[in-house]
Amino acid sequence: MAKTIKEINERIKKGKAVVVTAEEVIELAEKKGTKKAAQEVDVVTTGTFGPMCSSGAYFNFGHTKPRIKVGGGTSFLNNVPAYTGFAAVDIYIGATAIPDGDPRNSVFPGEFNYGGGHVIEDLVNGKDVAFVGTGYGTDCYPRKHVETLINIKDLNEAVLFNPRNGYQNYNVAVNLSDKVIYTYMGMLQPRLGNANYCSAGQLSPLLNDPLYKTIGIGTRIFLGGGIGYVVWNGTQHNPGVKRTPGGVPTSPAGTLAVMGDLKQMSPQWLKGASFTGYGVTLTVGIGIPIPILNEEILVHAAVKDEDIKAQVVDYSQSYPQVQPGSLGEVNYSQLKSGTIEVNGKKINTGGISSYAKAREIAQSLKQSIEKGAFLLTEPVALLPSADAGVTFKLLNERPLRKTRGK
């Protein structure tokens, strides 16, 4: 019999709701049937811990005396440069923001060690943070230049808004060419010396609603240690790839748009990443739980690393012009098992997100929901899905055209 969110709220006030990971949930189907499983289980609970780069924080630190229009001029937080194009005393700084330079030649071998990341997470531990800014100076906002410290508890707002995160699958990366190359997947040793991935698999939140059956604008999550929501569907949001059977994607696919309170968050669920001849990104903590609203949700929920494939791709040319299983594509059980087998040869694995840590976060949002502490949400829109196509395009490169000063 099918179940609504509202009825499994109900339980969940009541303190009757069952909820399981998306571990202990595959050992559940198994033993007693999908069918049996599905009229049991209210909620399955999922986590991820990786870098995600598309990520970010606005900030409103207050009008000054006199007031500044820092909106059009620049400003800087631990020397790392802040977006100020909106208005007089709001900003927005991006996890891979760094400070003016190159960063493969600073002094350190291959990058900064400090950017918006680790400015994010530095003000989610309460720490003071540097601020300067500057405006070029109005009638209403006459002030061209402030130095002073913040800190999260004084700031009017502060908000993670990430517009790509979650990534449902991902490719494992690999090195064919003679020399080693640095990417945002990590150090990658020529000639396959070794192979990197970046997913939870079985804990992670999309593959386990693999056809946004559940998870739309509006869903309530556990976000960097606190509550958020996704507000859209992420950037590159990419529905219409190849997928198993099941449903399960085998390349790249969806991603989430979302946003939380900055203050309600925890630097054990933000950190701030360098990543050698990269640069700098955010490690974000993200738990989605699925209300098992029939038994189709839960055989989606209940799926396991050995039913998810990734493509192996070669990041020295390949990338992003990835040719579907050119190299292969192994499953998420073969990666975790520490090597995998490409063009004959047995290469090591390495995953640059926490399997550990993602099972964390779903172990804390079940804790939560049986506390009667979370609830669940209805999305008011769902995602576009499979159905939608393939929708993400490379950029279609023209040349620029004079418009004016003919």
Second form
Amino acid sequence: MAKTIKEINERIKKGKAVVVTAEEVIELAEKKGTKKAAQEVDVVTTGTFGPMCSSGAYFNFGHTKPRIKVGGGTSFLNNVPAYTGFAAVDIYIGATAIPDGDPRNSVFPGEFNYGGGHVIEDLVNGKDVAFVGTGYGTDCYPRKHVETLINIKDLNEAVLFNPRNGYQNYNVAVNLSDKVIYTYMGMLQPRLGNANYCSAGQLSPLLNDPLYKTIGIGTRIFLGGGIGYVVWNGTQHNPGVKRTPGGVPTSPAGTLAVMGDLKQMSPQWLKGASFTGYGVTLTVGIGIPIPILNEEILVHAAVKDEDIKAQVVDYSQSYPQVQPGSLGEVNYSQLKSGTIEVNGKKINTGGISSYAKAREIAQSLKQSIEKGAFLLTEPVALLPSADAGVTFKLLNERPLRKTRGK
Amino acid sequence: MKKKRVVLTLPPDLIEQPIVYNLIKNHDLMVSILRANITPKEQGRLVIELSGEKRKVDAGMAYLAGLEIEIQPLAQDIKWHEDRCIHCTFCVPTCPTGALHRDEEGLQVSFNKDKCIACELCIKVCPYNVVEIQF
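Switch from the form predicted alone, shown above, to the form predicted in complex with its partner chain and output its structure.
And the full complex, kicking off with our chain again.
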């Protein structure tokens, strides 16, 4: 019999909801059958903890006396530039921002020791952060310079707002060339020296709800150790890719835009990360509860690593030059075994997304729900799904008109 | 049988001394060179493993101690900050000796100091600065 989110919430409030993780549901479905399991289980919890570059946070740091308008001016947090194109004292710092003075890749490969992701981690950790802002001065905002330590607890608002997180599946990165390359998928040794993958597989939120039947706008989630919400589909949301008969995409597909109160989050689940030769990012912990409204949703949530396939992609040529083609398809069970075979060669694999931490997140969310501390929400709108006709476009570059702006 | 891994920091004037030869020839030790950074007329660094009978290893160490070079046990210089590790397994395929290891289920990463040869490959790979090597 189908359930509703309202009914599930009533059971959560009474402490009677049956909650299992996306790992535990696999065995349960195998043991009891999907029909019975769907009747018994109310919620399946998922988790993922990996680097997610399209992340950032906005702040309102409070008005200075006299007032300054950094809007249209500049701002730096621990020397890392933050975006100021808003009102007087609102700024946004992106995870990949790096200090102006950082040598970047001028000495290759760059180290990228500190950037936006680290600023966010430091703030969440309660550390003081150096803020320097400039404005151009107006009659209503006369001040032109501010320099002070700030602390997250003193900010009016500190909100994590990530335009693209939780990628549904990802490539497996390898290097076919003769030299080491440094990518966002890590250091890749020449001639298929190693293979890096980045997904929690059977625990990953969108792989457990592959057709976005329950996760939508307004879904309450575990975000960075606090509570957050899905606010839109993420950028590059690409639901129309090839899928297995079970509906699981075999290449990167759906994504989520998420936000939540940074002040409630924890440095354990938001970590600045430095990728040699590539840059800085933020490793984000996300857990999403899936209400088991019917058998179909349970079948999806019971997906196993061996049923989730990923494409092996060459990051020396194919990825940077946008050349289509996969070197082969592997599943997450193979990836997690430590070795895969590509072009007849055995390659050791390394994960970028932490399965151990994904499991911790799913467990933590499960406990919150069991305690009645986390209620599910009904999405106000669903995300575009496989049949929505979304097309993923490359940039169509056109020559600039020379007469423009004369 | 005793094994000892040490980091030798050699002043420029000792660079051309046949230290490894002497350890083998005069002290009957097996010497594995784990890492070497030797350039004429510059301070150099040699990471070696000495193995042999206890008394011979001790004699070899006494020989090194008499050379006016800096000697540190290898393990002392390598710190694996477990609290910073997120157990992603990113470092595991890069580690040439299996010092960075993941358990059977592929969930938890662990570090075995005794296997580490201080090649520093993991330092470039780990996004969270989990491994720290101080020479």
